[in-house]
Amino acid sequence: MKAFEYATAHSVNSAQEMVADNGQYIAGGNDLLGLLKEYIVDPKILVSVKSLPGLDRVETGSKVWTIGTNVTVAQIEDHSAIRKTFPGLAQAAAEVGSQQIRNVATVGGNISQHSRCWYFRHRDVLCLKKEGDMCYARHGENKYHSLFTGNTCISPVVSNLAIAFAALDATAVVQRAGKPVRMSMAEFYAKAFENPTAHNSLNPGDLVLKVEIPTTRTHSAYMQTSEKHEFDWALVSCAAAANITNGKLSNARVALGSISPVPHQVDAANEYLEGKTLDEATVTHAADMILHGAKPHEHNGYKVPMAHALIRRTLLKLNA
């Protein structure tokens, strides 16, 4: 780990003046100091953004919730009116790493975390998301990686709470140049698909400020398939969310995780699942329909059967 200075910042503006273009923002940290013990990013100066006033809040409302991007993932699994409200976002957050971990982490970070790619974080290799000349898994290990993807690079995106965010139809509110600005989930990761060097649609400097969820959709769920129990990377995640009267759906959404270098959802699928009744024929014509087109490469095809399950048993959940 290189030497850098470290300041903390009182305000947006000061945090933004701060970074600059050689400069990180630290919250958690514990993503960025992987990152940075492992000569992956090489900032001058570390900026805590944990003292910005108003942005460690839930804040309730008819319409919209918002989470500040200061909120740690342990405070949305543990909320008792998120659970109610939004039971898929708390399950989501159960799942982020060990209780420690989720005591630190917080919701800006979770959602902006860099690659997991093992050639990515290998200090030694560069790849192409590191301006290489090549995306060694291809052609390597590649049994955590995309489905689906816009370029070569096929690292996928692994933020639960961004799938969970992605099935409500949330937005994300980042401050940049100075001023506030709205992208939904796929906006948020949409320069990942297209750019092997981007994690996300995140320019220098830009700040996560607060999530916003709107209140349109009554139900939701979150499943994803790990190797290990507890403490363990998605395989494959799952978000649904609905309303749901008289046993039929509206405004459905299905989004999966660790398949793509962004929350993957097909519009085809949700508008197939408009007035359907939650059975067995339904979840499975809407699997296929969000799964057609997918490229497995030689050790993840696993992952296509996988993510089949899941999302059955994710829109069959809303029901419970």
Partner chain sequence: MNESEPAKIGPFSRRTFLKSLGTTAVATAAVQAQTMAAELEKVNAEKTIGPGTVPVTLKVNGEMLKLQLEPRVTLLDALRNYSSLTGSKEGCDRGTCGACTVMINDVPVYSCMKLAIEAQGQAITTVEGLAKNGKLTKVQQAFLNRDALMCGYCTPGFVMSVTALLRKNPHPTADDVRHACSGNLCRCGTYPRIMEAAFEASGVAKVAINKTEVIPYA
Contents of the next structure:
Amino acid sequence: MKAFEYATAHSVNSAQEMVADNGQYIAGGNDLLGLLKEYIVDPKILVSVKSLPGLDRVETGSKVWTIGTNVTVAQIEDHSAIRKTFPGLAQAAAEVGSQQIRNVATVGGNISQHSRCWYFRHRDVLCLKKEGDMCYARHGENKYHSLFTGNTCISPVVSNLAIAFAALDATAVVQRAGKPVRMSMAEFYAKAFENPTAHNSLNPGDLVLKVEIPTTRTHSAYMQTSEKHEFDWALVSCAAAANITNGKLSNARVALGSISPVPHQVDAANEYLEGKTLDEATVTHAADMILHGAKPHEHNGYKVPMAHALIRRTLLKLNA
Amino acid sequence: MNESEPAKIGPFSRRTFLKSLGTTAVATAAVQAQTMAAELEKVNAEKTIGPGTVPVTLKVNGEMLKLQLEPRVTLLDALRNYSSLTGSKEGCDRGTCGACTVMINDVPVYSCMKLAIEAQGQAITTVEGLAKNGKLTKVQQAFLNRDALMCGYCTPGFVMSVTALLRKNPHPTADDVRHACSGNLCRCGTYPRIMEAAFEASGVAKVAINKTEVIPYA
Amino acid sequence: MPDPANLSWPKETKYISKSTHRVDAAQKLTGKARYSSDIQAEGWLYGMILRSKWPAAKITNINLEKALQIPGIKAAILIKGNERTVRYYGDEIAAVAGTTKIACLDALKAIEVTAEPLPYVVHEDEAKKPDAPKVWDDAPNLSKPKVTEKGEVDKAFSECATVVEGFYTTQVQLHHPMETHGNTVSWTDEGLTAYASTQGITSVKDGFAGSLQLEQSKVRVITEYMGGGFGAKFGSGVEGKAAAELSKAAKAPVRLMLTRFDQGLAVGNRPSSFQKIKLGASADGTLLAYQLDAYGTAGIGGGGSSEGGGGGANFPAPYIYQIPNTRVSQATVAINAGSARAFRAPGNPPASFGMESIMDDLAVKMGMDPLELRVKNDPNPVRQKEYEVGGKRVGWKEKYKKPGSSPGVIKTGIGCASGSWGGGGSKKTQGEAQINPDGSVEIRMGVQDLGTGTRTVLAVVAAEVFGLKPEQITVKVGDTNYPPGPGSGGSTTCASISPTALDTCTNALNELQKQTGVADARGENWFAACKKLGVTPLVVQGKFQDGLSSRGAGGVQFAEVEVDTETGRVTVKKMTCIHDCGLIMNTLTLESQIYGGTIMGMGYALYEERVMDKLSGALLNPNFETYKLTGLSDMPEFDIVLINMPERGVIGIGEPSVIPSASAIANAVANALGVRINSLPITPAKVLAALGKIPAPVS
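Condition change, the form predicted alone to the form predicted together with the partner chain:
Okay, now the whole complex, with that chain kicking things off.
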């Protein structure tokens, strides 16, 4: 990595001032140090946001829970109230990286992490995402890549937490140009769907402050399949959340990771689930709807049946 | 920073900070803690440092390590190459193998993915800091008893992961051990033995996960 | 008293064939053990290598000036000259030494390399084509095949009751020891000292002397602790020579360890294999005819003009089983990628995968129990015993079901496979024992402990002979100043050092008794006898003796798996490993070797694969993120059985344990699914493809 300056911010405003146009925020540092070590980013300054006041807490509420950007993934995994209220979120946290990573990785870092595409992460490959002229994955080794995208790049979103947040209809609060902006997970990633160089919708200097989760849904679940049994990126991940009253679903939401640059959600499928009973026929139909239009490439077609299975299983897990 | 609130140091309060030093050595720790707090305050001052070298003070295994480092130097690099603490190993330098695992305030982290300047003001424990007066810890002894090591290069990292697990969860299940140790790789293949060692160290007398037997040919 | 002229292993033992804890465990567990990468010689510098970012290119100029201007940089050198052709992504270009790692990183960025990219080819099937870019100008990518024929193959096939054909492929596997390759080297006018991470201090010494034109008497190689090798760490290497030259230029010791990225690219691998096999048997299952048409790549070391080609991509065929009529054709193909090196049981895991897969395919087609088919055709009496023991142990008769008959979404299966390895001891091994007047003992041998427990075995033998405890023996290995020991490879170490230690210690005991007049100096008499030495220690040599070790060991493994037919993921539930290894020296560390080999075989079966990219020519996964090693969470239950055969003497076990694991797992997966995955690693993608669940690509 190249040399950089370093500063610790004590207020959101000063953090944004110091990071300016050519800095990077650092919290857990897992993602950023990886990028720095491969010379993929080259910031003039790293601004630590770990000391920002009040952003390292989980605040419960009757309608909304707030999770500060500096809350670690391990804290979410171990948080007894989160495990009870948003089990899908705790399950997603448990599948993040390894214990060593979860201990330092933060909520803000997890949802704003960059692509894991092996071309993007490669020090000597200048791909579309790094403002090169082609998406290598599209025509090359794409077993870990997307089934859906709105642009030429087929690098998928890999944040576990984002998938769980999407199913829970959580909102990210982002400090932008001096004031907080609220974004759904769909909005938080929308830019990556359209723009190959984007990993999410954040502008330079934008800072994730917290994530708010409505308590609307009483049930949630998360599942993923990886090649290895632990400490491996999801080939496909799936989160679901809903209310279940007398066996009937309401407000159901399903989101998938690692198959699109954004948490993959299909409104029509969520609407279809309204009022339905959780059974094989329902979940199979929902999975069909969610995966309709998938465009497999040479090596990632397996993600279609895998995602289908995960959707069905995650929805059925809501009943567990 | 509000000067009327000196107890607030960065992400944690001075009280938790002191607590993290452990209760056995509070008297000496208190003096050290003041030094550390002063260092921490310096680090946490909202001023830009680097890109050249800056003074960095690390508290490793209870001792103060004063170094002059660029902000980009990782904790692992600082331990192995700017001091003589080579017990923590470099296996990948990318947070994927766990050979560099150390504990920071009793929590295992990859020292290769942590900037040294960010490890200031915290209690860092490396594998060198576990055995006291030449006596192996329970975890180390269990590794020895179970032959939970071969070439030994990944071993310090595993010892740290298992030690941290047992501090947090003294009676882990097999799944707990898997979950806590999935961030450490061993190419020699000592995993089944490590599982046994973790159980032995946790006080489970007999572990019957695997069977081994010698039988005669004739 | 043992008779030196007629040495034999003791029948009644206190330590041999029992379990002794590693004598160096505490050093490793406390961080005190100094690995080659831990050496901090006075004034040491950090060293790093710049590698080609082109898969093939003509380098026209390398400018080191700017690198030398980076603060802290003390030396920069060219590797293999200024104008040359690089032939793979990762080929070494230059090296730097500086006071810190960050200075070296900056220096690598500052080196200017001008090059004209050349056409390249990184996949075997592409490289075989007549119009493919040539890896070497003067040799074909695809070698002529080496063909061997025995019996009357075509006639035999025509007489077979059942004939099966299949195409089986194995991937390129990387060694990835946890400690990378490298050295700390100090080269002055007095000579060269290298702390090497190696499996062979003697061969590394030879390598340094040869590559640097040094007198061998001026070279010393030390390996106190090293972090694994698996076959790839026998030479001084490009990185060793670079460290030496940097040391000379900078007038300081240089520690140059490869990065994990370097490790993936340039220091060896297990070649791939593509095996078209035809196998036929009579109605009772007797194998009659076998035909193999195979090729594989050893990177730039493959291909060439010779029959069979270079690089070590060929493998033993047919594997293990007795077949009277065989036709074997093997070629290798060059691609623009790092060359192969010996890798734990070279050739055997791919050989086993092809053979054991088609054995099961044949059994299925014949409606025969695959274990019975093996028993019928395996000529090895020890493996016959292992089939019997293992079959009972796993409950084969009850568990083996018709392939694909397991009900439900999660299907279970069981599979079996075998392996064979030579090994044997090296006659050149020598040792030395020093008995001090205070009773302390040093055993010195120029061998190295790469994690197998070599030190402990030496302590066990010495303790047995002297009637002491292993912890009372100081074992000194890993220094070319000691009497020469073997390289640690090919499962030959234990079989080399144990007889040598027995000879050395027996000589020492006899000499001690002779000098002191004590009739039996062993055990409780030890210290009194030693005291009679006065002030001068006793130093006695010994050497390898025949008749105490042997070669030829095998093993049979059984795998039980679960396959999720919706996600495609395979979970290994249990591995039952039945192995023979002659006289067991230390049961504890031997078991560890079998765990280790089997777990490495699991990685070969399910997770590991080097991925080359045709679009950039680069290796895409020179890391542990996407080159996936088996982890603790992937562990099955183990049942390890050692067949004790003390009458055979000592035989190594490192290689045999890695051979059958992947084949057994693949057979278990085929048994679960009723359809074979003919290609390693068996990923979810391949399982779902085999089950016909994958839609066609859209783009």
